[in-house]
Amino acid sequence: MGDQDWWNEVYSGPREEIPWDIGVPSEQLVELIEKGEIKPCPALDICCGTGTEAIYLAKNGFKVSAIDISKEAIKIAEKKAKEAEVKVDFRVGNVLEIPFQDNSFGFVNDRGCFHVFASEYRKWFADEIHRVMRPHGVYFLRCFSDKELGDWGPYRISKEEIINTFSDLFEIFGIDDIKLNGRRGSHRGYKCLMKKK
């Protein structure tokens, strides 16, 4: 969904026109992290934006890379981490061609990743998701469902098009409804954690 250059215009415009760039890291992830359900790893933010998770993770004891196509939003993720004197990684890239080598992370974090890339794409994210995680790494998904009225902004998933691009290669942990904050109120999505095969 948008090309590199539609994402740049997205991430250079005001920040709170930019609907799901809320400030703060989902609830659901402040909920893994505090139940102690993911110990500090190395981790992956993919389609990372401003960086408010990474940041979060980084706080957290993790040692963390992130990944955004758009330059202008790793730009703001950087301010971000300089200001919470945090380390991360930041790296301009397409998450169908992430620029680390096999088995690197314990835990991938994924908020509105998944759900930005058309049905013929997502097996080619899985199987690039599953090569720079290691065995028995953890992958958090968040993405709108289908259960969200409406067809603008991101696709929307059904359990089914979770299980069919994802179980051949995860260990699938349950599908749960969420609501995803953003600026404009919230919307209906899945969370899934999942552990590679």
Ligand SMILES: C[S@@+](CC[C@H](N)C(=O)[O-])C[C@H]1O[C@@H](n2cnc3c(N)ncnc32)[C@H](O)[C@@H]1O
Given for the second form:
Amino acid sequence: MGDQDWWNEVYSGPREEIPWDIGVPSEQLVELIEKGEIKPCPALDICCGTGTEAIYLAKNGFKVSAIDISKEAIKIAEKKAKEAEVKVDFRVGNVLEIPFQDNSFGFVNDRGCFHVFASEYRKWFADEIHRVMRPHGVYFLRCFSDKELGDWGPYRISKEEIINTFSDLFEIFGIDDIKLNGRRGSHRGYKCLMKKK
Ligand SMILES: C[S@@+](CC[C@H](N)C(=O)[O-])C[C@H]1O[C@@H](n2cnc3c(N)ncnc32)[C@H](O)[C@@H]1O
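Okay, that one was the form predicted on its own. Can I see the form predicted in complex with the ligand too?
To see the whole picture, the full complex is given below, headed by that same chain.
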């Protein structure tokens, strides 16, 4: 999808025009945390946008770091965390060069990150996520699926692409259909929970 300037321009505009920025944590993340399947641990939110899910994780006891390529998004996220009175280590950064050491995180949260990368970057993406995760750490992917019509916005990802990209490095616990809620309605997506091998 867009470059850094494009993302900054989106986040400099009115919030209500940012399609994915719904202001509440996704039902998939809430369900995962409420079920107690992932215990509080050092967590990384990749492509965190304005920080909604990072802040939700911090409120639930996780020690959260979060990165996004847009400095405008990070400015908004920092303000929101201050208002929510939670601590999140927000960084402007590229997911393909994550500014953290190897084996840093027990949980990586991804709502709409992987699906912004074209196919030639996907293995690189998987290697980088894997590098910063602790052994047996959990990666929670949510992306547009190939069942979503049209070709605007994010890439449509097939189950085969998820398996081909991640299965060498992660144990995959199923790929399920979801609705990804946005400001302009919901979209067909997949959720996938994986554990670092
Ligand atoms: C679809 S939005 C999702 C934002 C957020 N996760 C949410 O659910 O609201 C994709 C995000 O990826 C960020 N992004 C795009 N390319 C990136 C990269 N190479 N590294 C880090 N962030 C990136 C954009 O700035 C944008 O915030």
